[in-house]
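Given as C-alpha cells, the chain that follows is alone and in the form predicted alone.
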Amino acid sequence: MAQQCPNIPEVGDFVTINIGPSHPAMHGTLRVIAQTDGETILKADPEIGYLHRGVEKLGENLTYHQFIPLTDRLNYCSAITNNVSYEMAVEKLMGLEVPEKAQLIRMIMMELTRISDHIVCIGILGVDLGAFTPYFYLFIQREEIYEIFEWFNGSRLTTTFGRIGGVEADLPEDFEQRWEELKPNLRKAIDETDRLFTHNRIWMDRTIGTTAISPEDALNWGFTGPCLRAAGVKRDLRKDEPYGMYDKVNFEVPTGKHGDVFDRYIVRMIEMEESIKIIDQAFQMYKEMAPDAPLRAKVPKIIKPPEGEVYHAIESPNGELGFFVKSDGSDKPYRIKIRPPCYMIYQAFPELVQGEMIADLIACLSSLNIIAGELDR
C-alpha cells in the first residue's frame, strides 16, 4: 500500500497518482499530486511553476516601454487585455489622459480578445470532456477574430498592442466591413455550441453540481470574473470600476446560481454575446469621432515618471488583471507585481475537487480556465 498522505483518514486502499504535467488534460504545465480512493479523489496537491519566466524581475531591467512585450506571455490567450492593463498602471503613475478614440479603440480590442478568450474555454472544455465537434465550430471563429488582429496589428497571438498614452493606429478604413462579416457568424457558431451543449444530457451530467462553490467561499479564496460570477457574485469591473469608456456602453453582468462548471460555461456563453453588444456601441460612438482625433497623449520617447507607485486593475477575460508598479524617478519601473486572476482562482482546486471524481478534475481545471503563463509568471 502507498504512503498515506498528511490529514487523510485511513480509509483502506488507495493509490497515490500523478495528474499531469505531460497530460494534453493538464495543458502541458499543470501537475496535480492526487491521492484516491478507486476513482474518488481524497486529496489533490497542484504543483505549480513549469512555466515561471520571472516576468516581474525582469521588468525592472527594461524601460516601461520595453515592458509591454513581455505582457503578452502572461495570459497568452488574451495578450491585449494584459498590454492594456499594464499601460493603464503607467498612465495613472503619470497622470496622462488618454484620448477617447485611443479608449474606443482598445476597448473594441479587449471585447474581440474577451470572445476568443471564452472560445479556448469553451473550446476546450468540451475536448477534454469528449466533445469534439463545438471546438471546430468555436475555433474557426477564434481564427477569423485572430485575422482580424494580424491585420490591424500585424500580430496574432502575443500583439504587444497599444502604447503607453494611447495606441500606435486607427482602426483601418474597413474594420467596420470586416466586423459586420464575422458578427453573425460568431452568434452562429455561439447558438451551434448552445444547442449541442446547453440541453445536453451527457453535458448536464457531467457539469451540473460538478465542482461547485459557495459565494462566500469564492470570495474568501479570491474569485473574480466568470468563476466569481457563475457562484452568484455579480462583479465586474466593468461595471464596478469602469475604466476607459465602459461607463458611455449598456451591457449586462450574467450571474449563476450554483458556481459549478455548469455555471461558469454558461456565464462565459453569455458573455461572448454582451461583448458583440459593446463592440457594436463602441464602434458606432467611434464612427462619430473626427478622422484626426488623436490617438496618442503626448509623452516623451524616454518615459521616466515621477517618483511614486499605484495599482490599476481591469476585468480581464479571466478577472481582475492589475499591476501594482513603483517608480523612482528613472526610465525603469523599480518594481513590477502581478496580480493574475489564476493565481487567486488556481487556491481554490483542491478543496473543489476534494470528494469528486478523477474526470471531475478535468472537467474543473478547464471550467476555472487556468493559464499557466498567467499563473506562473
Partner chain sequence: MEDWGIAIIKVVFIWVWTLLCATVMTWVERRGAGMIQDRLGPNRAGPFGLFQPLADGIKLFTKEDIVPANARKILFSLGPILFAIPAFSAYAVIPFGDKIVVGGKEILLQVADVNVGFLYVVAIGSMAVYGIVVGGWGSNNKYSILGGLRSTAQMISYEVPWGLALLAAVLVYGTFSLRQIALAQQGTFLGFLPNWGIFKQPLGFILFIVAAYAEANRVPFDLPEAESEIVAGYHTEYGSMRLGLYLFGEYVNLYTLSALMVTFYFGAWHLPYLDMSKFLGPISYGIASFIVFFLKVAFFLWLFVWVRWTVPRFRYDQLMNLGWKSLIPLALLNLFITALCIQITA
Given for the second form:
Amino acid sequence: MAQQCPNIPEVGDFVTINIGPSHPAMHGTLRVIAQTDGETILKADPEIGYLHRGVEKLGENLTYHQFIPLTDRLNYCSAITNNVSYEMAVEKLMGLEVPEKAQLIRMIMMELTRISDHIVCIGILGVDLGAFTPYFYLFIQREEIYEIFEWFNGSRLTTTFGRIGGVEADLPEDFEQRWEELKPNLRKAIDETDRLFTHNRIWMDRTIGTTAISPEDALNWGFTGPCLRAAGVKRDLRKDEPYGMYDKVNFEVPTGKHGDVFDRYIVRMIEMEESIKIIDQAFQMYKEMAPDAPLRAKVPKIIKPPEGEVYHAIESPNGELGFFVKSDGSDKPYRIKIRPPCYMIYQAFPELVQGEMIADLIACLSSLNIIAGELDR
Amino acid sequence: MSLKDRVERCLGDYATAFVECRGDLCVEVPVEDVLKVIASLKDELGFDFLSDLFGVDNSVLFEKKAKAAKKKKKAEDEALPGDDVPPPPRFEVNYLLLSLERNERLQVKIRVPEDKPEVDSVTGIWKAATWPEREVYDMYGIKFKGHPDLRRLLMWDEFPAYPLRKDYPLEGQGEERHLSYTTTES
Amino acid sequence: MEDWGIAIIKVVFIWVWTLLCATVMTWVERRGAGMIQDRLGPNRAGPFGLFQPLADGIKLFTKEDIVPANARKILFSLGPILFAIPAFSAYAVIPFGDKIVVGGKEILLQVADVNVGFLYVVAIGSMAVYGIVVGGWGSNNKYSILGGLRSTAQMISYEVPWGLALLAAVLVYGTFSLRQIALAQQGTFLGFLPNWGIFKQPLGFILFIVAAYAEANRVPFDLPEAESEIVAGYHTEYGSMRLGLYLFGEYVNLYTLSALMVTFYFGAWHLPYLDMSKFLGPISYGIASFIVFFLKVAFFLWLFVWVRWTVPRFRYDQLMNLGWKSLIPLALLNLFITALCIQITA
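Since the structure above is the form predicted alone, I would like to see how the form predicted together with the partner chain looks, so please show that one next.
Once more the chain from above appears, this time first in line as the rest of the complex follows.
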C-alpha cells in the first residue's frame, strides 16, 4: 500500500484494505481506507479529492453564463437540477422574475432528472448487492429520459439547460406524445423493480437495519434529501421552501422510519412515482399557458448583478443543493460556493459503517448516492 | 417579530452588523465569539441545522474598494494625509444556519485576519462542520481550533499553497510536478 | 485390452462433452442474461453469437500470461490447476445414460461404476476449495485472500448439509453406487408418482440444491468473487488461461452438480410413466437415455443461470447463519426422519 491513512494505525492482526479510487464498486473516484477485523470494519476513512477540478476557483474567472456548463459536471447524474439551482441563485441575486412558462419547463425537466437520478441510485444499489437485472429494466427507461434530454438540450448528460432568467427554448411539440409513451414503461419498470426487490428475502436481509442512522444524528451530520427523509424527518425544500411553481402542484413527501438502506431505497422508489405525478400536473399547467408566453425575463447581454451575496437552495435528487453567489458588481462572480448534498452526507460515512461488514460498506455507499463529481467539485 | 429583531435581541452586542440582500439576512459577529453566538442561536432561536460553512477571500474586493475610494478622494482633491483606514480582515468565514421548525435561514459571518487565521471549531455543536472546516483550512489556510482531525481535504497533504486565495493563480503553480510517489518494494 | 479401449473412449467422450457443455454454457449464460435483462447479449460471432465462446477461448489463450511481481509463483501457478483437476475428475463416477449395446457388447454409459461413487463425488467435490485458497493466497493481494477465505468458510460449511442431504438419499436407495441409485428410480412411487428421488426426499432436494449453489459459488452465494465488494475475489490477479481454467472449472462444476441432482432426485435417464427400453432398440435406447439425461441436466444448468440473474447476494454472516443454523439442522432432521421411515417400513 502506497499510503497509510494517518488516522488508522497498523496494529495487531487487523488488515487495512484500500478500496478505491479505482474499484468496481466505487462510483467515480472515491477511496475508502478501511481497517478490518476479518470482514468487520473497525474504522473506515473516506478520502476524497480525486475528482477535484477546482470548479469554484474556475467560477471566479468565468462570466455568469460561462459557469453554467461547469455546473453540469457537478452531479453528472442530475445535471439539469444543478443548472437550474445555479441559475436560480443568480436570478435571486439580480432580483429577476422568471416567467411562469419557463418555470414550468424547468420543473418538468427537473423532475425527469430526479427520476433518472433515482434510477441510477437504485440500479447501482442493486448491482452492488449482486442483483443485476433490475438495473437493466430501469436503465432502459433512463435511456428514454435521456433521449428527451438530448432532443431538448442537444446533449444527454451535460445538458447546460436553461439560461439566467429563464429557458432558451420552448418544449418541442411532441413532448406530450413522448411523455405519454414513456410514462407507462417507466411505471412498469419501477413496478418490476419493486417486485424483484422489495419483498425479496435476501434483499430485505441485506438492507433492513444496515447502516441505520437516527433522525437526530442525521440532522447533526447535515443530511438532506432522501437520506434524511429515510431517517424520518419530513423535510423537502419543494414543500418547505417552495421555489418555482412547486407550491401549485400536489405531491406527497415520503418518509422512512429507520434511516437504513432499505428506507433510503423505498423513499427513492416512492419519489419516482411522485415525480411522475408532478410532471403530469406541471404539463397540464403548461398546456394552459398561451403558446407565445415569454420564456425568459428581460436580461441584459452582459450580466452584472449588483454587489451582494445570496444563497439559494433547491431540492436536488440527492438533497439540498445550494449555490452561494457573491458579486462585486463586475461581470464575473466574486465567489461561488456550492453546497453539494452528498458532501455533507458522505462525511458521516465512517460513523455509519463502523462495526458493519465490508459488504455493507458498499451497500451504504450506493444507497447514499455519492457522486464524486459534486463531492469534490 | 422579524428575524432580524429576534437575532438582535438574542445576540445583543455580539452582532456588529446586519446586511440584508434579497431577503437573505446576514449577521456579522466578532471572530472570538463565534462559538458562543452559534450556540445561543441554536439553543434560543432554534437554528438547529448547519447548512453550509465556507470561507471567502476578500483581498481583491477590498483593494478595488480602496482604489475606488482613492480615486474618489483624488477627484474631490481633498488632502487628508494619514487618513488611510486599515483594511478589514482579509478572510471571512460564513455559517449558513437553518431553522427547520420556522424554515428560516441565517448567515453568520466572521472576519478572520490574515496574520492570525484561527477560528474556534463548531464541530462540537454540529458534526456537519467536520469536512467544511477541513475544506476551509485546505483552501484558505484558516485553522480551526478544537477540530478533531484538521487535515487537507481535497488537495493532497503535501500541497504547499492555499488554492482558493485570490493571489493563487488559476492555472496553478505546477505543484503536481513535485508530487512524490511512494512505491512499495518487494 | 478391448475394455481399455472402451474405457478410454468413454473418458475422452465425457471429457470433451463436459468441456463442450462448459463452453456452450458461457454462451447460454450470456445470452440468457440478455434475454432476462431485456437486451441482446453477444450476437456477433457466428449465428446467434454461438462462436463467442470460441472467440473468448482464443482471447484467453493468446493473452499475455502475467504473474504479479509479489505473488508466490509456485502457488500462483498451482491454484488454477488444483481447481480444474477435481472439477474434471468428479464426473468419472456419474452416469450419463443407461447402457448401449454395440455388437452384442453391453457398454455402460458411465466412466466407472464405483461402488462407493457417492463418497468419491463428495471427496473430489471438496478438493476444489484448495485451488481457490491456494490461488487466493498465492496472488498476494488482500482482495484475493479475502475471496479465498470467504470461499473456504463457505465451501466447508455447505459441504456438511450437502453431504447430509445426499446421505439421506443414500439411505433411501441403500447403495453408494450412483448407477444403482439411478436404476432404483424406475417405475412409479405410491402408484401414481414417478419413482424419483424428489418425491421421496423433497426436503433433501431443497437442501441439496441450496448447498449446491453455495458449492459452485453461484449467486446468491457468489461471495468469493463478489465483484462489487472484493473486485474479483480469488482470481483478481489472474489473467489469460489461468483465469480460463478457473472459469472453465466453475462451469464444469455446474455440469457435475446438475448431473448429481438429476441422478439423485430426478430419475436419471428415466422418463416418467414410460419405459423406453421396452420399445426402443438397444442402440437407440442408449442414445435416448443419454439425451433424456442431458435434457434434465440442461434444465438445471439453465436454472443456475436463471437464479443468477434474479436474486441479490447474501452477506457473509447471513451466509454462515443460513448454513449452520438452518441448513445443517434441517439436513439432520431430514436424515433422522428418513432413517425413521426406513426403520418403520422395513
